[in-house]
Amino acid sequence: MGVSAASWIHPVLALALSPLLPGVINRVKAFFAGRNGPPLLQGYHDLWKLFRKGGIASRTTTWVFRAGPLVNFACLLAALAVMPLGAVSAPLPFDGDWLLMAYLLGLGRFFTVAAALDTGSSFEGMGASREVQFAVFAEPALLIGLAALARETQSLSLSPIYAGLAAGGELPLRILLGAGFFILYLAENCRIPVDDPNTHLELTMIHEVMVLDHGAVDLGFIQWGAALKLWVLGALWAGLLPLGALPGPLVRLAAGAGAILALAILTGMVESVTARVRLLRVPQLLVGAGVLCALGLLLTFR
C-alpha cells in the first residue's frame, strides 16, 4: 500500500478539524436536553481567544509545567503521521508502527501527569493519580486490539492493517474490536462514563484537575490536544469499518473523516442517556474493554 497525496491530506485535515469533535458532542448533547447549546465552532473560537492572550505560572513550577502541553500535542501530531484513516496510507508508514502509536500516546499522558504534579498541587495531583491508575487498564486493552489487528491482517504497520481489514476482516472480530475501542475511546477522553468533561465538581474530575493551572497558549494547546486526541483514538475506530469497497483515496478519506464526526455524535447520545459510574467501577468497564478484545485476539487463532 503506498503513500499518496491523500495520506498527507489526512493530518492536515485533522489539525483543521478536529476542534469540530468536541462542538459536535456539545451540540448533540444539548439536542438531548432541549437546549439550543454553544455554537458548533465554539471549539475554534475558543483557541482563537487563547493563542492572543498572555499567560502566567506559578513561581513553584519548573520547565516540566511549561512542557507538558506542548510535548502531548507534538506526540498527537507524531501519531497522526502513522495513523491510516478511511483505508488511506498514512504519510510515514513503517513495520512496528503500530507499537509506537501506543507509546506516544502513553508518553503524551505521561507529560500531561508530571505537568500537573509539577504545580506542588494535590488537588491536581489526585486528577493525576486517577489518570495512571485508570491507564494501567486502558492501555493494555488498547495493544491487546491491536496486536489482534495484527494478527489478522498479517502485518506489523498500521497502513496494511487496516487497508487488509478493509478488503476482508470477520464481522465478530470487527464487533468485538469496535466495541472494545469504542469503550476505550470515551475513556482514553475522558467522556463519560469514565469522566465528565464539563464537570467542576472536584471529586469527580480526572481531566479537567489535571489543566487547571494552565492557561492562555498552554491551554490552547492542551484544548486542541484533547480533540487531536479524539481524532486519533476515533482513526481507530472508524478503520473497523468496511471502507476500502469506495472508490479513489479522496473518497476513503472524506468517508473516515465522515465516521469519525459520526463517532462524535454516537458519544453526545451516550453521554446524553447514560450518567457518569463511581470510580471505582471505572477499572471494571477497562477490563470490559480488555476482555472484548482478548476474545478479538482469540478470534484470530482459529
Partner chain sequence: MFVHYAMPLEGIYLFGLLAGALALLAVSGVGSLLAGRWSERWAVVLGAGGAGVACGAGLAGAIGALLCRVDLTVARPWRMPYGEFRLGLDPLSAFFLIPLFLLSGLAALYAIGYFRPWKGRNPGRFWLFFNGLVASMALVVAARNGVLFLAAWETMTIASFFLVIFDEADSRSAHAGWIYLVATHLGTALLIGLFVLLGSGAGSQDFGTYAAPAGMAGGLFVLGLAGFGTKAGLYPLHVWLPEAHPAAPSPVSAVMSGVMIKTGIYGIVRLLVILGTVPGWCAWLVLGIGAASGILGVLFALAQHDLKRLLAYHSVENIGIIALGIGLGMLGVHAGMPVLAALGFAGGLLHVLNHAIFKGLLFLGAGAVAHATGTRDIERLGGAMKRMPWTGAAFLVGSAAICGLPPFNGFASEFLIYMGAFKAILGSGSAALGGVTVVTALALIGGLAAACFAKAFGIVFLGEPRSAAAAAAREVGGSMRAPMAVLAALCLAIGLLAGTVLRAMDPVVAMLAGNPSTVAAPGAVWVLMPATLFGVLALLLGGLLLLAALRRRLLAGRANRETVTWDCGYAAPAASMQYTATGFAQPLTQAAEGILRPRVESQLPQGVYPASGAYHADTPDVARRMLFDPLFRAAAERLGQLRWLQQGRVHWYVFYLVAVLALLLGWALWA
Given for the second form:
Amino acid sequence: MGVSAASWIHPVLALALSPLLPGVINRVKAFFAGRNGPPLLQGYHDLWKLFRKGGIASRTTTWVFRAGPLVNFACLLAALAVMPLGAVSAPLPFDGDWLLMAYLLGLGRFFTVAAALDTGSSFEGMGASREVQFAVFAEPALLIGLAALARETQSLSLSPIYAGLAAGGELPLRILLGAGFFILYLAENCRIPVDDPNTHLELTMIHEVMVLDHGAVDLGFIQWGAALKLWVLGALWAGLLPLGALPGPLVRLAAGAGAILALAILTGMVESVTARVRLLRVPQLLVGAGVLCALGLLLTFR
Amino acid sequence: MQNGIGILLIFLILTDLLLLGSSRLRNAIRIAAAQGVALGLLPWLAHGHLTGAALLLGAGSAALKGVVFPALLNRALREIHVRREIEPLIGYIPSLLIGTGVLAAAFAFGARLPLPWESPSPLLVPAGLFTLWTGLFLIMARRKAITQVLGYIVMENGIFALGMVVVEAMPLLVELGVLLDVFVAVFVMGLLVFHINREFDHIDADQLDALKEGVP
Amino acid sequence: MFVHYAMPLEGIYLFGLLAGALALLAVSGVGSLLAGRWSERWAVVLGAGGAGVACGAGLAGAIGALLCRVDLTVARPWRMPYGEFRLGLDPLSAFFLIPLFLLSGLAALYAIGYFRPWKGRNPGRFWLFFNGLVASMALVVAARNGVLFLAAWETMTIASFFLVIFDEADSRSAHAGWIYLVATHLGTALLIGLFVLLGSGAGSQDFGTYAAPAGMAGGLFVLGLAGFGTKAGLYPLHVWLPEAHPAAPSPVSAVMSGVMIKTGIYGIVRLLVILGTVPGWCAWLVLGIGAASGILGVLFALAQHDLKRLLAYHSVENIGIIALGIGLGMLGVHAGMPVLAALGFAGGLLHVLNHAIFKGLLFLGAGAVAHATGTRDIERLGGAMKRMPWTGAAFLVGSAAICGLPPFNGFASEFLIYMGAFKAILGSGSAALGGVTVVTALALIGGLAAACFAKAFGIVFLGEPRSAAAAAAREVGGSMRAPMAVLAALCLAIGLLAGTVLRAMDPVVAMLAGNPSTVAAPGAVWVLMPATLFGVLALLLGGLLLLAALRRRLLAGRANRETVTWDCGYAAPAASMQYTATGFAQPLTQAAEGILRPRVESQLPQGVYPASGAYHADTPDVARRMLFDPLFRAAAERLGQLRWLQQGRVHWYVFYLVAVLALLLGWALWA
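Complement to the form predicted alone: the form predicted together with its partner chain:
Below, the chain from earlier opens the complete complex, with every other chain and molecule after it.
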C-alpha cells in the first residue's frame, strides 16, 4: 500500500472540503437547538469575503503577528503531506512522520500564541496562557496513543500504521484509542467541553480570543487553518475505523472523507448535549485521555 | 674536604643556636646573612668539582641572602622603628634548651633516614634538619612579624642544605625556583609588615587574631 | 567523500592546528592582560583577536579531524608524579571540540561589543580568564592522562570562577561564585577518587591502561556520573547552575552553558568508552536522572522571572534530554539492539552540538536585552522586538529551536531520541519500558518548554514595554549582532542538513554503540534520518514563503489601516494591563505547586472597587532548600565544634604543621 497517485488527492481534498466541517458542526448544533442555522457552505462564503478585504492591524504588533496565521497554515499543509486517509498512503511518508506531525501542530501553536502575545492585550495573553497549559497535557497523550498504534502494527510511519490497522487490529484497542483521540480532537480544535467557540465573553475564550485582533486575509488563513486542523485530526481518528475492506483507493478516500464528516456530526452532537467543563478540570480531562491511550498501549503488550 | 664541610656545618648549627637566643633584630639579620653566604660555599664543598652551574648557584644565592635580603629587612626595620624583640612567646633560655633537645633528635633522625645516595658528610642531614626546625621555631615562638620573615629565610637555608644530599648537583631550575619563592615572600612580607604597622601601629603578630572570624 | 582511514600526515597537521590554537590562547590571554595596562584598545585586540584566530584554527582542526577520522595520541614526559603530557585526538574528542571552538569564538566577538561601556577598567583581566577558560576546556577534551585531565579541569573551574565574579559591583555574583566553587570542588573530589581507582590496576594514569577493578564497573560509573554530573548539571547536583550562569557576563554565560557543562557529558561518555561494558542498571539510572533533570529543570524554569535564570534552568532540562539519549543508547548496548544504541547515542550527542548552538544564541540574546535595557527581570521588559528587531528575530529562532520545533536543529536531535524510544517500544522486554519512559518524559518536557519559551519570548519581545527602561532600549551593535545571526543561521542549517551532520558523526556513534557494520549497513545511522523528512521540511519553508507572497499580493492596493489593540471599549488601556510572565505561567506553576514550593507574597484585591493588589512569587531551588542547605548546615554545626582549633594566630598554625610533620617523620622512620 505504497505511495500512489491517489496519495496526492488527499491534500487537495482536504483543502477543498475542510471549510465544510465547521459548517456541518454548526448545522448539527442548530438542528439540536431547533433552529435553521447557517448554510452548510457558510465557511466558503466567509473565506471568500475575508480574502477580499483590506488589512487592519494593531500598532503594537510586529511581523510576528502577521506571521502567526501563515505559519499555522503552512504547518497544516505540511502535516497533510504525511497524513494518510482511509488507508491510502500519504504522499510523503517516512519513518517517524508521526513525530513531525505532532511537532508541526506544536509549531503552529507556538506561533499562534506568539501572535496573540504580540498584541499586548490581556485577553489574548489569557488565551495564550491557557492554550499552552492544555498543550502540556495533550502532547503526551497523543504520543502515547501513537506509540500504541506503532507497537500494534509494528511499523514506524503513519501510512503503514494506518494501513496495518485497516487490515486487522483489536477492537478494544480501537475503542480505547478512539475515545482518547476524540477527546484530543475536541481539545486541539477548541470545541466544547474544552472551549466554547461561540462565546462572546473574552474572559471565557481560549482559542477565539487568541485571534481576536486578526482581520481580513489573516483571519481568512486562520479560519481555513482551523478547518484544516479539524480535517487532519479527524483523519487521525478516522484511520481507526476498519476501512481497509473497501476496494480501490478512491473509494477508500471517499470513505475516509465520509468518516471525517461523520466525526464532525458527532462533534456537533457532543457540543449540543454537553456543557463546557470548568477550566480547572480540563487538565484532568486531558490526563483522562492520556490514561485511555496508555491503556491502549498496555493492551498491545499482551 | 671532609674537614671543610664539617667546619661549615658546625658553623651552621652554631648560627642556629645564636638565632634562638638573640633578641636584637639587627644582629639576627646579620647572623642569618652570614648563614646564607656560608651556604653558598656548600655546593662546592659537598661535591668537590666546580661546575659552572654550581658556581653560579652558590654565588647567586650568597648574593641574595647576604646582600639583598638583609637590605630589604633593614629597610623595613627603619620604617617601623623597631629595635628589639620584646617578650617572646617562648623565652630565650627555654628556646635554647628546646633547641638542644631538637638537635639531639635531628641527629637521631639523620641516622635512621634511608638515603638513596651516600651523604657527603654525616653532619649534613642533622644540620639541615636543625636549621629547618630553627626557622620554623622562630615563626612559631616570636611576636614580631620581622622575626617571622627571618625564620622563613632560615627555613630555606635548611632546605638548601638538605638538598645537597639528595641530588648530585641540585637542578638549577628547582633551586632558582625556591630562591625566587623566598625572594617574593620576603618582598611581600616586608610590604605586609609595613602595612600592618601602618594599620595597627605595631607589628605584633600575636595581635593579629583580632582579624579572626567571630564564633557563630 | 570522507577519508576512511587516518593518514598520519593529515593527523599531525590537524593536531598541530589544535596545539597551535591552545598556545595562541594562552599567549594572547597573558598578552592582553599586560597590554591592558597601557592601552585598552590593544588589550581588546590582543585578547579578542587571539581568541578569534585560535578558535577558528581549532574549529578547522576539529572538523577536519572528525571528517578524516583521525585517531592519534601524542605524549610528552612531565615531571608530575603519575602525570604525563598525553594528548589525543579521536572522533569523540574532535566532536566535542567543534561546539567548543565555535561558540567560544563567537562569544569572543560578542564580548568586544558587550564590554564597550565598561570603560576605565583593564579589559585584559577578562580576556586572560576567558582565553584561559577556552584553552583549559580544550585541554580537558583532549587529555589522555588522569593527572593532566584533573589539572585542566581545575584550571577550567578557576578561570570560570573569576569570570563568574567579574561584575564586582553586583554583590550577588560573589555569592554565586562561592556556591559554584564549592559545588564544583565536591564533584572534583569524586573525580579524583574515580581516577585513583581506575589507575590502581595498572599503576598508571594513562587512559589507555585504565581498567575497572573486578566487579566495580557499576560503582565506578556511579562515581563518575556524580562527579561529572555536578559539572554537567544533572539533578540534584545542578544547584550551582541557576546561581552561576546568571551572575556571569553574558558571553561567559553562553560559553559556560553551551560548552562547559558539556565537558561533564564528555566525561561521562569517555568513561563509558573506558569502562567498556557497564551493568544494565546503569542505563536505568541514567534514564531516571535524565527524566528528572528534564522535567524538573523545565518546571523550575517556568517559575522564574529572571531571564538568565530561566535560561540556566533550561540548560538543566536539556542536559536531561541528552542524558535520556545516552541512557537509551546504553540500554540498547545492554539489550543487544545496535540500532537502538546508535539512535540513542546519536540523538544525545547531536543534542550536545545543538544545545551549544541554540543555548549560546539565547544567552547572547538575553545579554543583548539586558545590555540595552539594564534589567534582566522579565516583568519589566516588553516590546523589545520593535526596538531590537535583529535580536528579537534571533531569539525567536533560538526559542523555536530549543522547543524542538521543526525545521530547526532541536527537532533533529529529539527526532532521533524519539525514534530510538519507539524502536524500543516496538521490541520487547525492559527496553520497551525504557522507551515508554523516554516518550512520556520527552513529551512532557516538550510541552512545558514550549510554554516556557512562549512566555519568555512573548513577554520580553512582544507587546508593549512594561517599564521606561524597556521603552528606551535600542538595538545593539554589529559585533553583538553578528554572532547571533551566525548561530541562528546554523540552527536552521543543521535542522535542514541533519543527515549530513549525522554522517560526519558516524565514527563517534560507532565508538559508543559498537561497530557500525552491525547496524544494518556500514554507517547506517543517517539512514534513520530519511531524506523525505527534509523534503517535507523544505515543503514547509517553501509553503510559508509562498503564503507570505500570496498575502502580500492580496493586500497590495487595498486600504490597510492601523489601530489600537482591541480593548473591549476600555477608555485608557495601559501597558501594565498586559499579561505578566507570572500570570502566563500560573496555571502550570499552580498545578506543580507541590514540587515548586514557591514563596508567595500576595495582597488580594479587597472590596468591589479595589484600589490595589499585589502578587509576587519567588521560587528558590527545591533541591538546594530541602537537600543541600540542611546538609551543609548540619555539617557546619558539627564541624563548628572544632572551632577552638582556629586560634587566629599564625604561631599556632605553624606549630600544628610542624607537629604533624614531625609525627609523620617519626612514624615513617620508626614504624
